[in-house]
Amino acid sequence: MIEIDRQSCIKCGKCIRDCVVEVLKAGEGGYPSLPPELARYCLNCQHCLAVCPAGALSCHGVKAPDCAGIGELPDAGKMLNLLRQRRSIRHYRNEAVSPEIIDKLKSALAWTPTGCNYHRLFFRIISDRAEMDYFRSETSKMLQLLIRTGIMRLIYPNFRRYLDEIMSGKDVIYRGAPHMIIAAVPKSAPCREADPWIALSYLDLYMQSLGLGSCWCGFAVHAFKWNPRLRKELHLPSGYRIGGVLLFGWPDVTYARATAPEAFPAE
């Protein structure tokens, strides 16, 4: 599970002290060791792989030379920039992601933290209009027959403002989004609630960086869990619920200069 090359470590300590759950002890000749009866505690969260300075340590089959080197960061002005300046995107361009950066995507999922390394969302990418048009065109359906019933009345009071849309089949929920990817997680899960959104935030910023536009989309999140239909084209596996949803595509609109919102109390 976790193996020692002896000839290149050299004894430091530092993956002991970083051991997540302290199952990592200091054994013969000083060199890390992991005694049998905690290894099925070990999370396989690579921070022993990541911090060992000479690259003497692998983690369930993976080696220093096969994760990436330390690179560069966004200096703190421009991390600023990308969250100060990002909007929710509510038009965008008739145009699809090419499958070059829907895959840049899907890697970068890779790196997303989840509570005790928990590794098992389930990630839907939406990346072909015609299926987009078939969520758009079945959500349009249920709305509309939510508000004949008078059952909308009863779950959200205020869908009066947008009663002609709704009616007039204008797509309120996905706002012509091209893409969508939905985020699932056991319900086993120990942090079935946070895990999908911290994923998808993750996403929503790498997003930005890209060029694309995206939106948080709660009102989706419902759909799927109202009407089964929805929920059976999403394919989930066995056991797993709808955590979130976020819209993306090539934004339609520019904005000139960020917000200036009032500061959340900090003390």
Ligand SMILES: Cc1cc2nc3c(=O)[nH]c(=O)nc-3n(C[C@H](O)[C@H](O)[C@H](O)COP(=O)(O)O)c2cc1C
Second form
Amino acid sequence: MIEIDRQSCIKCGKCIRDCVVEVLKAGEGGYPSLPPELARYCLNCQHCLAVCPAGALSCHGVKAPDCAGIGELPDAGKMLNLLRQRRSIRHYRNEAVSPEIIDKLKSALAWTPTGCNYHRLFFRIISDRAEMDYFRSETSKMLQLLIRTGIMRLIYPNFRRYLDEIMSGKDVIYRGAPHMIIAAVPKSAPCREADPWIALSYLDLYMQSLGLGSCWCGFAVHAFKWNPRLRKELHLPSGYRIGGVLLFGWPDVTYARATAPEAFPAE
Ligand SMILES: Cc1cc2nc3c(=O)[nH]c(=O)nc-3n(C[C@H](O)[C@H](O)[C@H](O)COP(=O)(O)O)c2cc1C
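Since the one above is the form predicted alone, can you give the form predicted in complex with this ligand too?
Full assembly next; the chain just shown is listed first.
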């Protein structure tokens, strides 16, 4: 539902122009309006709300004063430094991330884009070290069983070099991280492959700006896939599946320089 405050609307048409699904139309008296028969196509992306210079529009009950203002952005140089200096962190200090910082991370997640603005991701954050250690030891037990039965060699022939490490109890999956965040996505989401990893990538960059270290963990996604009992302990809403996992904590490594990766062909 889009509502217009006619007292403040200046009829500039910016909301109509920026409506991605073209459902906002110039209506009676030139004021923008959402015809009832088109209302179901509205993605609730809030572009109309964000673009309105007069703050005259509310989108599904959200008004201009509910939105953050336009703040300063990192300049291009700092942004490029962030992209270059972000590293996957595999050494963590034995120190929990405070609930205040975890709250900051949780609130930042709301701004992740999702395909068709589906916006129904679900995040499970493992903030308790003991709980993380439980996932660590249960995963290790499962992997050791898969190795002993020979199944591991069959399903993941390329992981042969990790087998001895797993058998010796090394945490090759969670890398000693004190925390992880699991992004789950409805099985019916239009962009279910992309949405969770995009959300975690956004969060990853934000984490770096807070001084945290993080590491995407495709291995954990596989580990949960092979262990339905462990997956159940995440208490995901019904109809959801795990889309991505990000490890995080305070880093116990500093880098003296950025890397020099080979450029991708980009023609
Ligand atoms: C989708 C995805 C899954 C990944 N899974 C793992 C993983 O399971 N374990 C791990 O240690 N690193 C994982 N990584 C991190 C990559 O190995 C890492 O990005 C790459 O080595 C480059 O290093 P950098 O991130 O420090 O630039 C993953 C990265 C991506 C993008």
